[in-house]
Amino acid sequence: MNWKGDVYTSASSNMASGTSGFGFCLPVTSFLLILLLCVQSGGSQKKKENMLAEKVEQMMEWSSRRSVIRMNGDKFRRFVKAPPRNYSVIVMFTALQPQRQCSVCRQANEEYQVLANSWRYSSAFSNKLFFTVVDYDEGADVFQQLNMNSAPTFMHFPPKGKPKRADTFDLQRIGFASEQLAKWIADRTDVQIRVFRPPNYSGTIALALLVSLVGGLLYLRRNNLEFIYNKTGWAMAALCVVFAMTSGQMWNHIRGPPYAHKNPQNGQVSYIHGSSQAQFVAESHIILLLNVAITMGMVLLNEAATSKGDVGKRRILCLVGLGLVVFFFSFLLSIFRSKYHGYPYSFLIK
């Protein structure tokens, strides 16, 4: 009995010793695992920091050579889409190749270059914002990836997260003037860009030529200035100003809209904007010509009613004037109806 008790006591002692050894190994193993995870996490973080530093350095190098960085599909995915990234990127998706015949793209590119140069050569320039461009012929896969079917298009890619709806510039409504783009960028990135345009003396030269022409004409006719009191001349000048203002020329000057829009999928060109909040330059020209035709018709009607000439001639003037007013006013009303959806009235042309 004592021998068995001694054996039992010895076995119990050994089991207790084994249990305490296992309890000692468990904290050591956990500590080693945690240490290994920390080392791996630190190494991964260091790798991300090195990758980010390389990307920023490369973007700064490209930006030092050219204010707008040209990108293909691979560069776009690596430097714009893929993390890590601590900088904002403004991308203009465009089609500048001559065979694309996108005149709007060229006009928008000129304004975009002005804005990018203003940022690149300003004292506030930093590595927090870069301007890039993706041409359709160099990055068609990017257009497909983003389901983009029109150009030009401006997008902002923030440092973190995906672009939101407001990160796409509303070009159709606002236009693509550098000042409007700068305001949009300030709203999205808090980066203020003061636009500096290169000197343009064409307006000054044109004004000087006009003043010289008028001055020379007055000098040559200094002995006979009765033409200054010509009511018809002043009426024509006033009508020109009225036609320019009522057709939206001042709106074009302020907003800088594109001349027209070409659908890159089917090549169809639109000269009339489909919204009442915007217009194309070509649209204002069309409206101007329609107003001129309607005015000519009204003048002919007035001439037919007030003149005392041949009755047959007056009848012809009346019919021509009435035709001009009716047809072109119907055309003008149809354009108005196409822009203001739901407008119920039409006349001859729907």
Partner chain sequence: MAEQHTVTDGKHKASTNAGGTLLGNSRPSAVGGGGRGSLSGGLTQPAGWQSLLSFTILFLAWLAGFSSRLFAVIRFESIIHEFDPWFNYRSTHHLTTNGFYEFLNWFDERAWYPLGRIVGGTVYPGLMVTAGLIHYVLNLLHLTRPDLHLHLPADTGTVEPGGGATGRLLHRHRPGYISRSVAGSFDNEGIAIFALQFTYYLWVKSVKTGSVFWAIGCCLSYFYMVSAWGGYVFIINLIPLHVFVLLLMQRYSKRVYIAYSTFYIVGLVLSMQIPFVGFQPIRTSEHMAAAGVFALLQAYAFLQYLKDRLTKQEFQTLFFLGVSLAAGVVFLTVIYLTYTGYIAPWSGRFYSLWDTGYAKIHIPIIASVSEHQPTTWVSFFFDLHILVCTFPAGLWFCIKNINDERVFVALYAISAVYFAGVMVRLMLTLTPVVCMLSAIAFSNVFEHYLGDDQKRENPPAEDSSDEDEKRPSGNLYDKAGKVRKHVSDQEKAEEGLGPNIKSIVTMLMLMLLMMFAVHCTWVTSNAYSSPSVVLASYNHDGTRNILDDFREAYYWLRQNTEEHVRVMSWWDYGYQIAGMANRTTLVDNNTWNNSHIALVGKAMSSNESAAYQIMQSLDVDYVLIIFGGVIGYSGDDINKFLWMVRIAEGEHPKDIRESDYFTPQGEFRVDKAGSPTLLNCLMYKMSYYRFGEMQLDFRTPPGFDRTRNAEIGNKDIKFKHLEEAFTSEHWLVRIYKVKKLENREPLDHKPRVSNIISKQKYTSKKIAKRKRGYIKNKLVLKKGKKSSKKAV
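Output the form predicted in complex with its partner chain next; the form predicted on its own has already been displayed.
Chain only, nothing else included.
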């Protein structure tokens, strides 16, 4: 979870610069708050209800316009923090401005939008739950007030009482997939949201484009379709699949390892993972290349023996092939040996 650390540092540095700016703001707002509270406590029960109805109405109106309500400091205090409330609010604290360079925030925002939309357009939509967002650049005071120093953070504000520990979404561990968020919300508020992802059209469009491109090509060359029967092309494609799989690209796809590891102490970059249970992306690329080289060597050896032509050329071809096979295989073996501790054999290269 490196990214979290990065976010943390960047956000906290912002925080430091921000503190001085908002220092004077705080008394004002707290004064306002006290004023607000006074008004409320002074008012009768009826007034309270009126106010609640007003708030709910306002929230509904906003959320009908946009599924995620944008909040600044004042709005946040009025609608999220201050009682009376009879609705739950989910707040995403984030920093979406481009100058903050928080790529995680953007991804989290997308997931959050998906979730909010699924709630907004579901049949169960009610005024019991609202989705809001507070951006650091619009409501830094809120961040300060809640002692928050990393973004993004998801929090749930229950209708009654203060948020507890479990009301902060455990982003580090669970991640921010909207399904997980929905599960968390169901846990906190008893509102079940079925996440409906808008079908990802980009993939479909890309596929359609590809198909039409290929179709167009075929149509243009309809008089000369020989190239479909080109075995080399097909063999290449097959080998690509094979190489991708044997070098563990599927593992990368599922586990999502980092590209390489940089040692924070001395800044050394290691491309090969030390354990046999894991691998880096860079490592799998290296292995892929080695595999390709060895296979090419084998093919060359064969070519050298079967092709016609100049003997000298074929000899060179043969030696090159042999060299490829032997050298790269021993290299591969040495990498394997370094990863698989206790493996006794090696060849040429230790």
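Under this definition, the rigid core comprises the largest set of C-alpha atoms superposing within 1.5 Å between the forms. Positions refer to the first chain, counted from 1. From a predicted model like this one, the values you see are computed outputs, not experimental measurements.
Engineer: Does residue 65 move appreciably between the two forms, meaning a CA displacement of 2 Å or more on the superposed rigid core?
Structural biologist: No, residue 65 moves less than 2 Å.
Engineer: Superposing on the rigid core, I want to see if residue 253 changes position between the two forms - specifically a Cα shift of 2 Å or more.
Structural biologist: Yes: residue 253 shifts by at least 2 Å between the two forms.
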